[in-house]
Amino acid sequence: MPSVLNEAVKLPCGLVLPNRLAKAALAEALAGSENTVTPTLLKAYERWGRGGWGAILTGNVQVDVNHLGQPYDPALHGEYTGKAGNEPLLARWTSYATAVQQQHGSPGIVQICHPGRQSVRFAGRRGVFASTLAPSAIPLQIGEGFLARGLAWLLFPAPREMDQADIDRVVRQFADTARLMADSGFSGVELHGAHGYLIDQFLNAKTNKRTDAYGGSAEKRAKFLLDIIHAVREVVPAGFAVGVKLNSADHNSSTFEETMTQIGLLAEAGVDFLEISGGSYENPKMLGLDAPKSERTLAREAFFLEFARETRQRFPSLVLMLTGGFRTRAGAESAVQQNVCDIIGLGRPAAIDPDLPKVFLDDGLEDEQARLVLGRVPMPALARLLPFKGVGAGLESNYYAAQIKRFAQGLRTIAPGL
């Protein structure tokens, strides 16, 4: 009997995933110094292009090049105006779009952010001085202590209360963007709010203490997002997916009505699809580094199952993503069947097996072998005395930068503890 993974998923915008399984983000660091679309960047998304997908969803693309989460994030590095005039611009975009989705019909959807606060100093193009953006002042904290609060100064400068034309250009920067990714033929766009990034700094209580429009009420901190996501639906086509990746895990029983408040705007909205994740800079539970490991936990897989599902009940039409945690075709399986949501996210396991598809799908296949077990990624000893959670996360995203990497350039990918 064909996996319920096999099934087809449309979306309302009326793109049509050919399977539940989707390529998560992923961060490559493969956009070079120039923070631009590289061969070697290119060689990542064919090979994954290749891997029978239902989704592809591209690591970071920022939408200001002054404002980087990491060193080697693509960019946009200017005002887009459209396709007369950009010519060079838009060729090196069509080539990412031809290598993600044109050769093998799986749908590319760029994931597209702001750092805002999470802008590490030495990323960018803004200078190793210069402040960041926030919706408040209010600075990063990756840890308790004297030496936290110091790596935090060295690495993270104090962000600036945006004005409303910093907030103006900045909802302009994401409609060009959306509008560049769709002018070079890619499927949609998910806009990033989650894992601390400026549009989550937004939505949440805890970064966001403006008593303007943008801030006061859970449906004032949605205003930045939405704006963005009407600017985009202005300037791209009507069958061109528009999605939001959501933060679960830093909303308590105190938040829980106010973020499902923000989701009803959302749906309200029209967006195509909802990615639930978590965590941040400060708390990268995305990582899954403090997942409980009870027998319950492991059967079930996901990090983020439970907040999916009351997710689900509240917002039936809403297509759901889930991303985190995510091992075996069997959990996969599970979490669809019990209508928790529709597309299953693969993020670390697609760096390990860019063809894990194909064996999530293959009948042939006892759910034994339908699996991809990782390991810890191995943490040097200094680094475990380091008092932040942080490094544990950074050391994680680098090692899986580092195996798409491998496969990029015809390696042999390593999976960690193994």
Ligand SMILES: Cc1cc2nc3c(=O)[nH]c(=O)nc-3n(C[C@H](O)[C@H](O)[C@H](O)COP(=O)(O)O)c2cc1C
Given for the second form:
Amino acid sequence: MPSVLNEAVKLPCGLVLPNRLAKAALAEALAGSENTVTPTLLKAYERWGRGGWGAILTGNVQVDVNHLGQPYDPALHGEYTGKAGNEPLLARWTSYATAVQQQHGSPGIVQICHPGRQSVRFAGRRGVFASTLAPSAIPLQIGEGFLARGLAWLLFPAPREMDQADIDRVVRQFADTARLMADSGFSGVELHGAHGYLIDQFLNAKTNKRTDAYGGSAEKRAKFLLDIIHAVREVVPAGFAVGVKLNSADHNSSTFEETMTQIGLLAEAGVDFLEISGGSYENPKMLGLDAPKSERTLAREAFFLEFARETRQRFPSLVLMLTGGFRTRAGAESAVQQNVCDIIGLGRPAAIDPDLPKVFLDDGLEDEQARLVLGRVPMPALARLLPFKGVGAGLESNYYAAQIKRFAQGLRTIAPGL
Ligand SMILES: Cc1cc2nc3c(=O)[nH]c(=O)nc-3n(C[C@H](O)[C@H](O)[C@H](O)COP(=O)(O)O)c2cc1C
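Show the same protein again, this time as the form predicted together with this ligand rather than the form predicted alone.
Okay, now the whole complex, with that chain kicking things off.
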């Protein structure tokens, strides 16, 4: 019997994903010091484009070149007001959309992002002494003690509380970026509202202490994201997908109901899909490095399965993508068959095997063969002494970004051993 993963998924905007396997967003670090589309980036996406994915989400594209997550992120360099007069820019991004989409009809969805207070000091054109932007002026805390505070200060400048002009400008930058992606031929955008980046900073009561229209209640903290969704919708065609990546919350946490309230607002706003993830630079849960190794968790694979299940029960009409931990066809099928999610996001496995859907969707393969189980990226002994949770996540991300570069260059990827 064909796998449920082979089923097409139709988004509310009308876009059809040919199957349920999505390559999750992976920052490629391939945009060079010009922070733009490069030949190596195109090669990586041509490769993924041949992989038979139901959707290909790009790594984060920053909406403002002055605020990058890392030095080699692609970014928007200024206002984008439409096709006229922007031909060279459009040609560059059109080549990217073509690389993603031309081979097997996998829709290309660009993840667009502003890192806010998680923008690294030495990345982007802001200047090393300039502050980052955030809903409230709360510095990043990447660990306990003197060393962690020192490193946090070195890497992440103290944020400045955004005023209304800042908010209006960033909302416009998201809309400009989405418009450029639509004009370039991409099928949609995903607003990065997870992992402690700016949208998440607004949504989260720990980082948003505002007392104006953008803070104070779960609903008000969602206003920034809702404003962005509305501004994006105004400038993209009706069939263009607009999704959101969001962090989960533990069921017994004080923020659980508030997160559900915010998801309710996204459902009302009519987002095309919601991707569920978790974590931030302060607590990088998205990579599951601290996940409990109980048999139950391993059997289910996915890190945020229970949160997705609850979201599905409360908002059955939302198209859900669940990312984090999927390594086997059986695990992915089980999540869909249990009606927990519609789309399976695969991150690190996609960096090791850009053709992974061909394996998962091959009826001729037994379940034991349809899997890609990965070990942990080894941590040097010295790094283990550092008092930051982010060290392992940083090493893990660098390792997989290096694998993307390897296959883009025609080299064999190397999976970390178990
Ligand atoms: C190298 C690397 C880069 C990543 N870049 C992004 C990104 O740009 N945007 C994002 O939302 N998540 C990013 N992630 C997180 C993944 O999308 C995904 O949520 C995470 O890897 C868990 O899924 P997995 O267990 O299938 O790898 C990145 C992860 C890695 C390893």
